[in-house]
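The chain that follows stands alone, in the form predicted on its own, written as structure tokens.
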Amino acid sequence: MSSFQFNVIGTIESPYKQKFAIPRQPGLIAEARGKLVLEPPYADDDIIRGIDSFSHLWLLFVFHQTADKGWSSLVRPPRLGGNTRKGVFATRATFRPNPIGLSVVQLDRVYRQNGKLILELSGIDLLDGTPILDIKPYLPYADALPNALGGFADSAPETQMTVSFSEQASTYCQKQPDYPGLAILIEKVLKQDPRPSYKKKRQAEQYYGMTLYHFNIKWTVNGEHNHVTEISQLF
């Protein structure tokens, strides 16, 4: 069969900087806030005349985290509490023939620093770093289709998962004017319930952390609560 080689048109900015803790799907949280960067010889005004006028765009990305780790027909889709498995090609597992994504963002707003062309995005899930190969407008009439079947992800995944901060980590976020959602933003990842599937069925407190942005954000999880005891800043 045929291959093909593709130019890396650009690489995002996001505030996840490890897999673990993004949002499975696109738009599940919208304090989720990320830059694409285009650089020369895309950093060209020309090349996104008109961008502005639409208020989402797909992009396609390389999971190029795990780009290396090969691909297989059987996936084990998390949302199916990752004991089922399906073909590849019926989820949106990372572990594809060729490591390709399709994500809708919301675009924010253009604008230009340092000679860099940046598209300023929101509702992302995507890993820092992440190689972006094409954008492409989001079409309401074509790609919202009211009528389609979802299969086993027919609905926005729900969790019962409620959070709380401790003091410290209350006070910090308080204390961060250049990121004024971070409480929501870690509240909303962690309603998503970034655990691996065999680890929800633990009664016994758990101890988490991760990186958003870059901040170290340490918690624990007991049964369907988890508390925010630790905020701090990494660099």
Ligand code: SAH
Second form
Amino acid sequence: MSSFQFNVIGTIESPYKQKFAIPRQPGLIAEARGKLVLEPPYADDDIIRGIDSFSHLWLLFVFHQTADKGWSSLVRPPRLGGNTRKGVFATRATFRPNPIGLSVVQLDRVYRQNGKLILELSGIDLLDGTPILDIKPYLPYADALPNALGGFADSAPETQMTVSFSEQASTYCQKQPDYPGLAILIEKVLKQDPRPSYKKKRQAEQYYGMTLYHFNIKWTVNGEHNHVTEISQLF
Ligand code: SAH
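Moving from the form predicted on its own to the form predicted in complex with the ligand:
Whole complex next, starting from this chain.
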């Protein structure tokens, strides 16, 4: 057996500050915008020459927040309600022998700032601070396989969840000129129903909170309806 050591080539800045609320895969929420920040020696114009002719990139990253929890051969995909076990290599679970994640994201813009190279991305499913190991262009002719079998995750997860905003929450979003897509991002995140499977069966009203960017968002769930009650600033 061999082991290899890799260098982190960049770090993700993401609105997702905790695992809870992150969609299961990239692309499910196009409004989830983030930045991949490359610092020297990787903040090099040569290293990304030609990248702007690709609309999408593959990112290989470290599941840094769960890496120390180890791995197991069998995992319970949330997709199957959390009750059925599958082999870890038959899933995209985070608890893998090598805690490496793989996401395809949209590349919106590349620019330089204070000696760093910034790749603006959308449709990300990455936690803030995620260390990136590699970037590769997405090649439609090789990577898009319309006839491929999707096993137990054959199509994007769908929910019947609806979302409404209180007067305070709605006004708060409108007053954030630096975050014009905030209300849509919140709505899409809640439509995905981020609750753990075992809580989805509960009938009584439930209270939740999450952080997106530096906003603290509170909502209630009643049956299939989410109501955003209050938004405030974290600091
Ligand atoms: N697209 C990736 C991730 C799938 S698992 C892949 O297929 O490999 C998706 C989950 O990864 C998300 O729900 C989120 O909670 C988790 N995640 C994202 N970034 C993470 C990080 N840096 N550390 C630990 N978990 C992370």
